[in-house]
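Next comes just one chain, in structure tokens: the form predicted alone.
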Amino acid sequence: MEDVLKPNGTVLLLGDEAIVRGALEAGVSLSATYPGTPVSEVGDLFCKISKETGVHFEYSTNEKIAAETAAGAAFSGLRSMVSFKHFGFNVASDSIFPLAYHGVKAGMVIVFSDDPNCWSSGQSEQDTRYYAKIGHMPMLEPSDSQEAKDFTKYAFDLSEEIGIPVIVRLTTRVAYGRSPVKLGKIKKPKPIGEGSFEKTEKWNTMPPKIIDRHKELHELMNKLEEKSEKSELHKTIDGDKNLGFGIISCGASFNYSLEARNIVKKEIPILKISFYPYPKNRIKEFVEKYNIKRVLVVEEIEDFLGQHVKAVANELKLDIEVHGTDLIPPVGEMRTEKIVNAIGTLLKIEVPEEKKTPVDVFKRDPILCPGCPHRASFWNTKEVMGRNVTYGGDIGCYILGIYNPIDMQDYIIAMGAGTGIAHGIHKATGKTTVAFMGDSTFFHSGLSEIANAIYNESDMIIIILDNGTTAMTGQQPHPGTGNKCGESAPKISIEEVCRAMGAYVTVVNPFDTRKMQEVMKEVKEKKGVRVVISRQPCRLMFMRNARKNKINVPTYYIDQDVCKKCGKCMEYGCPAIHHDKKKNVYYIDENMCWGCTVCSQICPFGAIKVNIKKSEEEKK
């Protein structure tokens, strides 16, 4: 955090941190987000520095509202930024696309990150660059932290110049790559509360003006292409004119292209494209200058840039072969080896053999933390409802409930969708369904899902896993936590909202297995929409606070004299519980045990006991 706020010099920054610094140098007044990895750190950093910098920051309840908040500030003459992951852009798109038609008064920047290989995503592998084309908005694509800072700063100026938002697109390796950044001067923002909204009668978002405005946007994109032609954001790496071969790349793939160039030991010319609309003539000049007959387009996921290069070659009658996704599959994250192999194929040269992961490398599925209350909620629900019920899954830590031994989610689509789809399954089958939903998801998109289920007379059980935070993306607050960026805030009661909508509501503690199972049996016998709020703090957050406050949390062990080796404890799926198959011994790793007590409750023989001796020693 200190490096981001340094007045000058050169510092090492993550791409996400560099985005924040660029916004500060541009004089951003307001930033809003709904957290989503790989750009969660943008919002988290603004949260930490908002008071010191005078930038108003908000964790919004979802990405659409975050975009609308930023738009409102831009309408009122204050520079604003909204950030979210690629799926968040999907949520926000309904409000973002009309912004180009309406226009903005001050600079507005939309920062998003795609996640090639889905390192932090569980819905789909998506290339969101197409939104720039659909939305008639310029898009800048940095390849390192310096560019992330510089491009963000420029994006505000460009947005103000053309009167529409500007998109900055990251991918995971740019967002989380750390590289040197030369700092510029931080610009003091216009204070919140001093903006001015002026009424107009343009109504560009309504017929008949909407058609005229659409035409204007196409003309604007043509003018932006001319600006892109002259832009210094693009970069050319000089190379051998006798190769008859070149690379056109963008974003993080540019860095991999440079590595591949060094590996094959060929002076391959490279054109890095950073500004959409893409520059036709720059591509033509590159091809002609280096006598290129075959070009390899290197980009992550879909062939967005590749299709453009092919179109340019066709339109300007360039005598070249354009390769890309025919040699580099449009799936997964870019790797240097992929580019090296493609170069070897096109230049017909021998290249180093690709290093493959040894087959004996240990692999395991992702797993919930030790003591996670979600695991207890899953266990108690399965004990009562069985496995033959349809379980609707959702987005959050509890997405890990898809893996064995929990196996408690039958589909994962989008935030809030678990409940909507469960309602549809009920209507189609006539059977009661169960849907899981997180507390942050409840405020994000769950409210309308529950209202729909009640209004359309569904028969389902909705289990809201309330761990008091937006845990998976870094424990950010939400409207049910009662705080925002370390300050107190209005706390909205989930149970009161659900009761007001007409649902049957009950609140349980998942760590009390007997009580929760009793409640689930009662709920099972009822009809209509039943909401069970399973409330227990995120265990990771709990343990951090316990250590900070020097509170000793008791651990548990398995008494080998009592253990019957039934394996029931392993069915629970806690990473602290192990089975040594060679010795046929079940044991708990006390260094991993976070003292939730649940394993001691589910053991049918009372073999799991609190480590009283260790607890007493820790007290001393």
Contents of the next structure:
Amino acid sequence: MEDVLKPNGTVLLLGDEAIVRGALEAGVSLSATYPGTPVSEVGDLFCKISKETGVHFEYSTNEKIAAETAAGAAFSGLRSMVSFKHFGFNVASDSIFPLAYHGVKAGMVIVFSDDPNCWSSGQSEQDTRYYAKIGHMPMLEPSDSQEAKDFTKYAFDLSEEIGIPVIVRLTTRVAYGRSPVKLGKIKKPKPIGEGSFEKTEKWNTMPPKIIDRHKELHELMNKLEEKSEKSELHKTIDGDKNLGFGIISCGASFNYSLEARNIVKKEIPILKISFYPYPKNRIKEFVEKYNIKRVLVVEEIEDFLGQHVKAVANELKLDIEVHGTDLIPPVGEMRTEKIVNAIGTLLKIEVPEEKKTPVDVFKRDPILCPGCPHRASFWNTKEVMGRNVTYGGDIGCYILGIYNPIDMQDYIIAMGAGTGIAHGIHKATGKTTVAFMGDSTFFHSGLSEIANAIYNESDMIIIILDNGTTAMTGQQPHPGTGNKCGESAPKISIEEVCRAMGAYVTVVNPFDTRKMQEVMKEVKEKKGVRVVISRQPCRLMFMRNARKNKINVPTYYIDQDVCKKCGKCMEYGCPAIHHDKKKNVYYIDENMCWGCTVCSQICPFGAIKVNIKKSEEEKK
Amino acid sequence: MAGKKNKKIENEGENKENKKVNVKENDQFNVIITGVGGQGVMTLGSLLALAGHEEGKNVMTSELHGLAKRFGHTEFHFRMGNVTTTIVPNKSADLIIALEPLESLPLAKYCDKEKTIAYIDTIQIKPTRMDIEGTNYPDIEEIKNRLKSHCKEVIVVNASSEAKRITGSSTYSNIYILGKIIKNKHIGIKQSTIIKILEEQFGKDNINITVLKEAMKE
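Structure of the form predicted in complex with its partner chain, given the form predicted alone:
Expanding to the full complex; the earlier chain stays at the top.
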């Protein structure tokens, strides 16, 4: 049995898993998501336990639709959850902002995770907490798995009580931190299909009524502030009144603050804030009780809480200095050492010197897997189109194509944006552009991007890297895969959709380099919107299946007698191919080779050969 | 949260076989496992986490998923005892487990000359960027010496080749290296607990247990 389904006891859970448990204890009926690290595991776990628990789970085609699906369920009286990463909140925001105005009947919880330090998100180090303010919605911020579970459960009750959705904010280290969770009782969900949508005048969101509702929302937020003042979700860590110093913190930063307090060996009082709208009097009481003259606000990314503390100090005329981003820059991830240093500065005490990683340490960047079909698609495109073309990047594993020697993602902005920007570049420069797009991205937002390019008469080649899965976030299915959570599902053909929209469409296998390059030459000569669907399964998925089914995938080696040491194989950028500079030997690391065959096609001298032994074993 | 600070490590009395290890009441034990994404860093980390929890210890861990893992530098932080965060602070690692030698070096900031024991496997996974930049993979002795200047002890184990000898695949290097660590009493977790978790996950007499026992033999 999954730990998350145990009836009672204390289990070790990831923050993401704890979110799922909290939802189960609240009797959630429906959960929807579009996968995004660091909250992909919320959806994946729901997918796994959906049948057992009776919770209806869906991978939606994008975050906006996931939010709408959850909202529809909540309108109809079923408790629902939507989860996505911070960028997903941007996509969903169009539908989420009106939700507070509109209201929900059953509890609806929105879970997202920010990603300080951009561990699994490029493009921006976004602090998504500001959405709670613009959206007029309460937001709870857990710091570990126990709180992730407890806060989620509470969020459902609160949402139902106030009639608007409640947000739960995670950050990477909470989502991917494991800690013990004392379980509560799982509540049987209201069965799916038994909800009912009742037409009501209350849900008319047209002006001028909506202006009245805006006023009501501000009043509601004021009431929630009073609730927040009394909330048990905030915590105070008792400390020394003689220090004249205290820390106000939230989320994972609170845990680091505790650790920093132990390291500097000072009984620093700490106030942990967990409930937005933030309280004012709690801060005043904290300051007065501990005789605080200087306060350090510790939080991840922007000074969202810090600005509040400054406002409170001003409004309630507290005689305190508020520090935060002046000592800990609002950039990157919180670390205990950053807090230790800030405390050292403010208390003028000696603190342990921060040990840094020696600068000359080699940093290993992530790289496309050996045998990754994206690498082959990049190679074939580059061979034909050359380097003087603008290559539009998009969101998926293929963003790793930005690194040398591939270097074929000239800009990366957001899901689907590779194509939209390629269109703008075409209009501005008059040149043909190339844009890459993943199969999951195609269904997420690519469809409307391609429709726009065709309608506005663009001139571009869109290469759809179809590896049959949402690979980067952990190989989730999408409408082009024909399955959902292990069951068969309607399969939508990418080529038929593109043809119906009026694009010139061709489908190729990137591992057949000669054929794909012929196709690229052919589409290069054409005009208008051309779609090349480069289809080959994700190699990671392929290898996992091969191992499961005990299929031996033959590896390749470089025949040293044939190798002319031209170095062309190195240009391919496969992590299995190496060059020993001292001995001037090119070789393939057999442990790393996943047998895609492409390097053997690239070698101009036929020096890359299959390991016959393995190949024969496979035949047997 | 205040309660967590004084959380006691249960089962301490019966943990006789680990007396040498510096896990004691109100103390902490910090492990960082590193390697290249796909090598089994997360698998080993989860195994230790479940085993620590099984023994009634307060366990906190941290890992990364998704893109961060694709054949790049990977870390799993595993903490036991009186801890409040999932990330090991500077100079606080008791044990470093590097499934790939080069990946051990970025962990220098977590190491303490007074206490850190580091285990490194000898398998070399050459980063593509080294090929692009035309540099060679450093000698294992050089890596060992560099790490040694930050650690109390560095132990080199041919885990991948031994795992390959036993099972035909180097995949089990993580279990082999764990076997050596338990044998040398460098971690406060019992062999029996590890075996119990492995049985729960992979069934009785699975290949992981064979590798673990083999590593503990010599």
